[in-house]
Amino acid sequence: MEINNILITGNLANDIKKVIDPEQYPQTFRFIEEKSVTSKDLQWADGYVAFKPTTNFEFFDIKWVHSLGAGVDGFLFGNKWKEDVLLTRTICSFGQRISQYCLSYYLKDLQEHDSFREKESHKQWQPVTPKLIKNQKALVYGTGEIGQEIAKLFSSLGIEVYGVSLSGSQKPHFSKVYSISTETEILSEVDVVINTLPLTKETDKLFGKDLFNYMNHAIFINVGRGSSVVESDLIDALQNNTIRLAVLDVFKEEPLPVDHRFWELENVRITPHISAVTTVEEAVDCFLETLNKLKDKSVLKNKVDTSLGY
């Protein structure tokens, strides 16, 4: 595929501005912030690279859209895509950035930190046994890269990791795999549920109280979608305590309103989706190694089959 024009815009774009020397290219570049694009910039490009479309997107002659993000749903979900347009995403650290997120929050809550932390703010020596990881039992929503990341640092420290996956198909690290809507003979068993899905039409909502009611007393961290997750029945399951604490990293709207009843509940922790931040070094090794093998039309890695969704 022979790629001319590419437009970089999102709020990376003038930071990868600095790290691409155009001279380098044969291919014409444009940097501009996502407010000020216009028709006439994308008319003219045949790639377009960000973390989602601007308001007043159209394909034009776009031949590759390159997404900044591992997610896509940005481009793809509730959009109509064109099917003769590449679309490839950008794979580097992410799933190391979000295992350890996830075990941080976990080894956080086996430790009793908060616990200690309460107590310390007293000056009360009260001591609490913290728990072992051994015997611990984690269940995974997405058995891709990012799901097996998390499986393969879990697994390494004895904790017994299940997966569910659209197909149900084995992955490495994980003890099983099953299909959505048959890990139901699991949940009540799991310690530790973490959401890694992309939101597709067969993800969206699939977080609310048919699956939250057979959680017993788990933790339910989410750094798939926010979208992915029945706010109201999430706070319902913390609050009857069927899920005893949430790690939420993503939500429906970002930023979180202020007003939001998460912030209110202390079982629950945010943070501003920061677990699998895309750094500006990583952002164009990726983009750029897919558009050198756009042009030797090597096998791309990262081309994401827009009928699924990922």
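Switch from the form predicted on its own to the form predicted in complex with a further copy of the same chain and give that structure.
Below you will find a single chain and nothing else.
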């Protein structure tokens, strides 16, 4: 595919500009803040690089869209995609980042960090035995690159890792992969449930009371998308203790509004969508790698199936 005019926008545009030397590439680049992108810029471009479409986005002659994030629901969810436009996404170290995020909060819980910190603040010496991670059970929604990276890390520590996917196809590092809605047979036995799913029509509001009611005092970690969770049902589950602790990195509305109930609940940990941050270096590496592969017509591992949404 021949790409000549590349429009790069969004909050990384300026940082990316600093590390790309346009002289080294046959293409012409425009680096523009999101709110300053005009229809003329969009008409000029055949390549568009950003986290999401600008509010005035139209395809015009754009042939290639590259998402700076791993999730592409900003482009696809609720929008109509123009069929012949190629959509690629950033992959890179997200699997490592998200799996280390999940492990850190899981170990924090098993090792009783909060309880010891509380006692420390009162100068209290009260031993409690931390739990070992071996033989714990985890259920991971999503068995793609990120889910597999979690399964690889967790299973290496002796955790029994189950997966859930649309197809239920077996994947490496999972003891068993369930097709969606058959996983309820294992839900009550698992110690931690992790959502890594992209937002699609199948995963919108997937985590509601029907699923939560199967859980048995488990930890729920959401590193997928906030809209996959029915937030009021999650609050109920946290209050009746079917979910013991929720670790949430993504929310229906971000930043999480200051008057949201989540801020008030003792058994909710909130992080500001940082479990899979796109660093400038990685964003640039992945973008340039994709650009080179387009030129060489190599296989693209980060091509999105726009009908599936991931």
